[in-house]
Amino acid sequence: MIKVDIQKVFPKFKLQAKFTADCKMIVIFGPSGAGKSLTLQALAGLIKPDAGRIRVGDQTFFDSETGLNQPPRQRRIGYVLQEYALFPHLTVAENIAFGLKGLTRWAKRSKVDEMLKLMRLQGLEDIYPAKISGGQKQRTALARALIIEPKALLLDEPFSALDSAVREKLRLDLSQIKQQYDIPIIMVTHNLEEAYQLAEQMVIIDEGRVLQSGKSSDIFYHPINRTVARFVGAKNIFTGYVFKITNGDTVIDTGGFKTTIGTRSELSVGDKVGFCIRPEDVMVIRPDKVLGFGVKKNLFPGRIVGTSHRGDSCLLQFKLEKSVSNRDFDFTIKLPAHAYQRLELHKYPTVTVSLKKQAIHVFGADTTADNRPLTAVKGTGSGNDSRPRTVDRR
């Protein structure tokens, strides 16, 4: 269990990270300048907090109404950095056993040996830094962070500057770590991909603070305002009003399409509410598809007005038949390569989309990036035509 709920006040910013975690893998994930380095430093010790408390398992890290500020040895934290911080002088296995105090040769030489096979390291031993690869440099760091038996261990984005090949063998890496190793692993990253594939708590961090933490299923299918959502791909992000709720139908109109979800007892007729849908939840419809009773509702005709492809999946820019919208585009969509492919798009100069009602995330209309649950922002109409029609896609 990590408890972190901490303040931090510098020159031109400030952190207030507060967040809980009990699973092996954290990601904390935002954008550059956001906080996310920072809150790894004061977990390690390497700066203090003004106020507030960190904990990791039984042992309390930081205290402020205690006093309490363990030195950075005591903590016995695993730290590796994005520039790996490897000493050049030293060799491949002297790096790794930097960290080991009061052994016996013999006992320090075997736990090298046993990091040396596990991060695939056999045969350079005796190597130095400058003349080994930089995933070679990375497993070397992570080596040396995990031979000391760490509480914790902390990845300062430790891939980001390693190709997409390498990038996939550490990742891996770091999966047979979390299975070997009892222990909590704090990540920092920017990339999503990355993000989703390794984590299972994240922590989204903007301007300093923390937007939303919770499994990140939670976080990517339920994001708690536009600006967790725009953070992890949503990109179908609105604005609307509750127009009418109806046969346990909520229908939101946006002022350019009206959507179809299920029914919310928080909303009533006239609220403002935001909305989202991932790009892969859209569904692409060919004028010759004969339509099942699922998607039904949430019809839109219009044309693919783009494509985009990324290697095993395109993204395509959709335009409503009657779009209001000034953006070139109204939805974005993600399709599989081979789904892509089989659909032939390209044949059909109009289609039809279908937005997935249980894929559609509510959440509240407020576009400041808080932390607060859905709160309906009543509208000045009662499902009337009184209140005025904009599209916010902010």
Contents of the next structure:
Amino acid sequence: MIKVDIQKVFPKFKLQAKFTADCKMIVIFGPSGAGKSLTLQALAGLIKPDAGRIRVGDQTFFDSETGLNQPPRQRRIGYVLQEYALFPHLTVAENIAFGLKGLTRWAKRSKVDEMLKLMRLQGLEDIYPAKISGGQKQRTALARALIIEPKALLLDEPFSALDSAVREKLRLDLSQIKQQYDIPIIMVTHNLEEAYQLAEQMVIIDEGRVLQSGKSSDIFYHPINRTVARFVGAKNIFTGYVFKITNGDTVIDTGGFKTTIGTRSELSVGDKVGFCIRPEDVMVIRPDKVLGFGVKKNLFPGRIVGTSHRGDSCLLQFKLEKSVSNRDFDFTIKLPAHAYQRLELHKYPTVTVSLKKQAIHVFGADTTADNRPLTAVKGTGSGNDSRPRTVDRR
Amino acid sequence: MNLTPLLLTLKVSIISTALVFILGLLLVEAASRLALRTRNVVRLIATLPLALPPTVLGYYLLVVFARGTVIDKVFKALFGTSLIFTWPAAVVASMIAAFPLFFMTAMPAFEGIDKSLINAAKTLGKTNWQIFRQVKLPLAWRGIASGTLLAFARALGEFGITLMIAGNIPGKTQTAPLAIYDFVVSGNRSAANSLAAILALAGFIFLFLGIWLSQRRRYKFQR
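To test you: the structure above is the form predicted alone. What is the structure of the form predicted together with the partner chain?
Once more the chain from above appears, this time first in line as the rest of the complex follows.
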């Protein structure tokens, strides 16, 4: 059980991290500069919050009310820093043994040997960190952190400096560590895929504040506002108002198109709402396809105006026939590569997209994130941030 | 040749360099934990003697340690004698002259240590003292050693401050540089020559070693 509720004011930044987690793999996700690393540093005791409380397990590390602030050396938190921070003047084995104390030379040796084996570092014990690879450095740093039998393991951007083959191995290493050590692992990343793959719980953080915290599938499919929606790659994000409610079906008008979102008892006509649909949930229908009975709502004709191949998948940019937006496209659609090949969309000048009611996720329109100017909204660092700019901001 | 001035110089230089080494390390370690702004104030004060004329420094010390001042009384109570015009005054003079050189060389070596290494050591359960011994010293030793050598070279040749507060008492406070001055004034060119040559050579060697150490950036383990 980890409970964090802290505040700290910096000259140009305010950190207000608040979340509770009761699982073994927590991922703090957010853009660079969001305050992720600062949150880890506060957990490790390397920075002192102005106010609040930090609990890990049954132990309170920090409590501004009682004035408690355990120094980092007493917290026993394994902390793997972004650039690993291996001691350059010590060998791999010496680095790993660094945090051991009160043991005989022999006991140290056997513990280090055990770690070398677990982290696949045998044969490197007498080599200095400058001479080993990125993956080996990372495993050395992990071994050094784990050997002190920490109460929690903190990982700051563990994947960022590694190439893709090594990343895959690290993922396996982490799941092995998860099995072998009964401690919570808190990882910071700005990579969405890694966050989703590994997280049991995700904490979305931006500009020093926690926007949403919960199971990663919940956050993926039910972001609480457009910022979170954008961070988790919902891509198709709109705002509009409730146009009418007929037979329990709520229809939303975005100004550009009207869409049915199913039964939403909490909404009434005229309400302003925001909603999103993930790119993989937008279906493309060829004009020659005969639609089954019942599939007649949320169909929009238009053109594919852009295609980008991603190896195993394909991103399509779709422009509505009756588009009122001055953007190049209205929807982003993600298809598996094989589906894209089978559809042979290039043969058809117009296609239809269908928005499944169940896949449309509605959130309140008036969130604080909504009122920020666009220029201040930071990307997720993926470089492929196709946030709607006009359709939803009328 | 009278070896007394040379031996006194050696004694004064060794003691003053040892004290500079200890006090300097303490100050550098303390300063390395300060924010840059405060650290720069420390840097300014610690290196000020470089910018002041030795006679000015000597004069101020003379004022501070003059017989009858509070500091003189404290010093007397502690050591049973006044400082002025004794050989320990030459040690103080050399320390003040040499301290900036040690500080200027050792401080950047500490500042150059990656902060994340210190943080890693903290999370691995180390106290500040353990971090100093096990991380900072091994990573900064080149700067420390180089600073010590430069300080020693400077202490060997100290003249101005020593003259002001230790005086030029043959056999008691007359160090080699002061003896050279006396030899020149009294026209004893051959004595001046040999003593000057010894000091010049020693200064050259220690300066060379100090610079050589500080310029060798690569560590054995970084190659």
